[in-house]
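Only one chain is shown below, in structure tokens, and it's the form predicted on its own.
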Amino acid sequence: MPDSRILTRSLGLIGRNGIALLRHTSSVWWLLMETLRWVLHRARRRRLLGDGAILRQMEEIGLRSLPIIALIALLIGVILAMQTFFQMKRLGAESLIGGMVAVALTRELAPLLTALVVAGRVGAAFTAEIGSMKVTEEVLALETIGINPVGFLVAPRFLAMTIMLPALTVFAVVLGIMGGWALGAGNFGMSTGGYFDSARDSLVLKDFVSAGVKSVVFGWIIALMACYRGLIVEGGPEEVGRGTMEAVVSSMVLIVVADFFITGLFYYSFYLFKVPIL
């Protein structure tokens, strides 16, 4: 019997979470095909970005965003070429560290670690202003007056982290870049012009494409799970703190698991179907 007990509870807690997955996901999906309208329907009246809460909110994702940035990507370059040097000299071909970095930055590690910090740092401000505004009743406000809280709320956020996450994500590959020259030409002797043509002739279009469809998507993951976590709070301000937990948690997750599958679909769909893209 007691084993009996422990099963069905362990079915019904399955099912129980199953079913509320679906939810959250067939929710996420309208809240996209939401916002997307909305944006076309600005797209075709020739408004997409005369709106000035879509600036302000490049503002805060994009240029506010600028000093951690920079910070991470710099001493992630120097990281990568301080670990490649010593590994790449014992054979002698320490003039592909350049290439190395760059690559590295462009195909994962600046699209990646740029989005999980806006995902930290700006995803978290998405969902506890939109929250507050579920337990204050503001967003009820805004229905009742006839201004749809998707167009108003939603729809600005996701089209500046669309923007503004691959500008970003273009300024950390920069900068990483940057970071390993730094590190290779004053500490270890290499000269400048051979660590930049490595670089040069290591990247190929494949890399830009990749980094680009995966910042696009982050951004995307980000702003959806940020502005959905902050729509659905119940409750009073404690809600508002578990619901911005939960969005940075679960965006957090959703890049990684977008980053494995885009990933694998452009390197395997590059050598099974020759795609040509070199």
The other form holds:
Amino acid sequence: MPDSRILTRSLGLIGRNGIALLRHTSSVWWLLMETLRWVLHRARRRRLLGDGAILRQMEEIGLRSLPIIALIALLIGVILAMQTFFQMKRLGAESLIGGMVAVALTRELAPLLTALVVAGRVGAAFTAEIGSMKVTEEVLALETIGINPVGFLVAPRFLAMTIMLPALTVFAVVLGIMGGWALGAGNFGMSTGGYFDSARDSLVLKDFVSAGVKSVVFGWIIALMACYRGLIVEGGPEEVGRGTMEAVVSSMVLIVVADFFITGLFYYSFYLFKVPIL
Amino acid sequence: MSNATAESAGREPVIRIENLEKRFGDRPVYDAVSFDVMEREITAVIGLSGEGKSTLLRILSGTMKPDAGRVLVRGKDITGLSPDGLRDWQKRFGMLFQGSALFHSMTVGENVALPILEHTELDRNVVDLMVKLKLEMVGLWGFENFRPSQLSGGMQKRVALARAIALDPELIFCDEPTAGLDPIVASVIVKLIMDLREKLRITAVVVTHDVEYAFRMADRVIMLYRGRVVVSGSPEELRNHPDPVLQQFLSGSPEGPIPMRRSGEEFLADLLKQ
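Mind pulling up the form predicted in complex with the partner chain next to the form predicted on its own we just looked at?
Full complex below, order starting with the chain above.
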């Protein structure tokens, strides 16, 4: 008898969580469609960037994230150079370090780490801000005035994120390569010209396309998950905290999952089947 | 205070609520609630906390749909409006939220300007002037560049009131306008709402559990209990009304038909059962 009770209880748990997952997925999908509709609406009215809201968000996402991204990218570049130097030296291929660092950063590390940092820093702020607006009835006040909360709160953040995350990623790639160079030239006695030549020769257009696609998709994940979690907050301040935590965790998980799929897509289509681009 | 029923006899109501029904899950909030809101009157809806008074304002403002019944505004039902119809309706009323619900990322002036900018194509200078005038009406001339967080609760409430009347609406809905304010500030808010009726000919629906202020400002009081209208009438009529639920609510007594706590007999019965 107890066995069957455990079974029904577990099935119920799986079912409930499954339904919740489906509900969240369809709601986030709806939010994406609604946000895109509002972005188009702004574009048609020639107000894509025309008001302070987006610029404020771009400043918040981009400018204010620069120091922490700079620090992390620089150190990752240094670490990559250190890790590869000894391996490469055994093969007598130290001159390829520039290429190693550049490719690893561009294809993978810069988009991923930038997105994870921004998810923690900016995504959390989005959820906390929108969540507390929900709790203090500000979102309801917007609706009552006749202002669509998705158009007013989500669309500017979404647009700003779409622009700023790729920009931050480029910044991270550049600083990472500089970090690798600083260590290579300063400590391992590599020539500056050799390092940058190797970096330039190893990078191909596909790497940049892959980095661009990744950072845009990651940006969308951060903006949507953070705004969605903020908009569904009900109750009091503790719910804002819980929503913020869930937004950061779920966007980090989704970023890595999306990274897996995008990398797979690029690997199979561009590197195996040689799909020509350009 | 005028005798509302006598004065309003033969007049058409601005809002007519007909057989409103609303349930949250299994819990019925409204069960066939009907009442009228007359032009240029302040109608106070009183009732216990959790009696769905705020839900009423959400239905009136079109942000929530009732399960059944109609809300007729000058004869037109507003419960099933199209998005365009809803926008037109939203221009015609202002809403004062319980916690003021000012946008904290904006200045006081931007808060008041937001509905004007959203619903009109007016020149920025005109909008700024309108904002100044609205703030003057609530006694906050010159406060445009303050942040809501720099103001006291009572001042925030006044800014919220200025925002609610930004578009010169014909109606204003107030959710617990005196909650959490000290008696003097609360009186100021009540006085401002009464002024709006006199000066701007605004019709107001005020939802509150504060009997004293409700009776002070209202022309007509509606008492909700267990999803139904128990009594309605002018404050004078209600004071002398024999209904026991109303009288318990007015006196604030824990003993009476409204179960506030379990009686001694119930407690004893429970103890003996164990």
